[in-house]
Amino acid sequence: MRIFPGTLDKNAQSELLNQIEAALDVAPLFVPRMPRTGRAFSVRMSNMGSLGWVSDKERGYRYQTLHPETDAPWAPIPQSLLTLWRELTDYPHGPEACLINYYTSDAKMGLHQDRDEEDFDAPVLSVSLGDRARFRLGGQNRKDKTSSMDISSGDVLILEKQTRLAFHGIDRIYPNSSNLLDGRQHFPDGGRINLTLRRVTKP
């Protein structure tokens, strides 16, 4: 894994969050479900990107080019993010999908694998926005020893060869600890929001 604190200032930072609102007004939040269960996630979730991550109780996890509640297509990817997969990853192809995942304080991810692509050579880049989290790194098996680390807004962090397909997740969120997305429309709560490039499939 490689990490690059405060590779966005608070300007690029602030540009950025105006796009995603642009995105989020195309392509709106949803809640994603857990398959077979169909649990709501605590996270909210949209995407921008030729390719979008969706899950339901009913199809699990996949990758779709439309919205699943207004059968739209994603926005495109800002060219700010697609620069920095082309300065920091070493993969020649581009990303396809641009997850945009929003915690409010109380939010988490558990431990998981990104393992819905079709192309595991390439990288996944995550940029993080707001409010500081708690970041855990594990293995490629899900029992395998953890590692803890906070990662701040503006941080950018890449899981890429031997990390590509480590568990990894969100333990808590520390509220108010940025005031980035304070007064926005989409974000009246504050909180974080994380976006993660993938390339989807195989060149």
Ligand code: SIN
Second form
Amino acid sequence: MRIFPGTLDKNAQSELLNQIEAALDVAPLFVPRMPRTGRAFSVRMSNMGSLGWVSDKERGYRYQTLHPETDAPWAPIPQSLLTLWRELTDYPHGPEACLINYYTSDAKMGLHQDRDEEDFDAPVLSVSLGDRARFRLGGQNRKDKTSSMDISSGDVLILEKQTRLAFHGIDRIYPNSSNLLDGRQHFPDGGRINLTLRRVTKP
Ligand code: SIN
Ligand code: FE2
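Show the other one: the form predicted in complex with succinic acid, since we just had the form predicted on its own.
The complete assembly is shown below, putting the previous chain first.
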């Protein structure tokens, strides 16, 4: 995994947040549900891009062009994120999906692989905004040894090559460790936002 601490400065973070808020006006946060059990994720989600990742009880994990509740298209991926992808990855095609994960104080994300994409040659690039979080990274098998590290607002991570299919998750966030989300219409409870850029289809 490649880690780029402090890639986005305060201004860039706040500008990106403006764009996320505009995207959520078009495609509001929704509560994803686990396949089969229908159990709600503690994280709320939306997407930007031509494809968005969604999950529900009936149809499971998938990418789709429309919001699952409003049937409206997702807002486009902000230019600054496309530039980040171009500058930090050597993958020659653009990302198609940018998943927006929103964590309030007790949200977390269990260990999982990102494997709903067709093209594992493309990296997954993630950007963190707001509260600090404990990120856990394992190997390609669920039972492999894991290790954890804290990631902060403005940090960028890239899962690629041997780590592209590595198990990963968020153990916890550190509530009120950042004031970036203060006063934001869509995030009255503060918390953390993670964006993950993904190439979904084979070019
Ligand atoms: C994810 O794996 O989808 C999210 C990771 C994170 O929130 O940093
Ligand atoms: Fe993931």
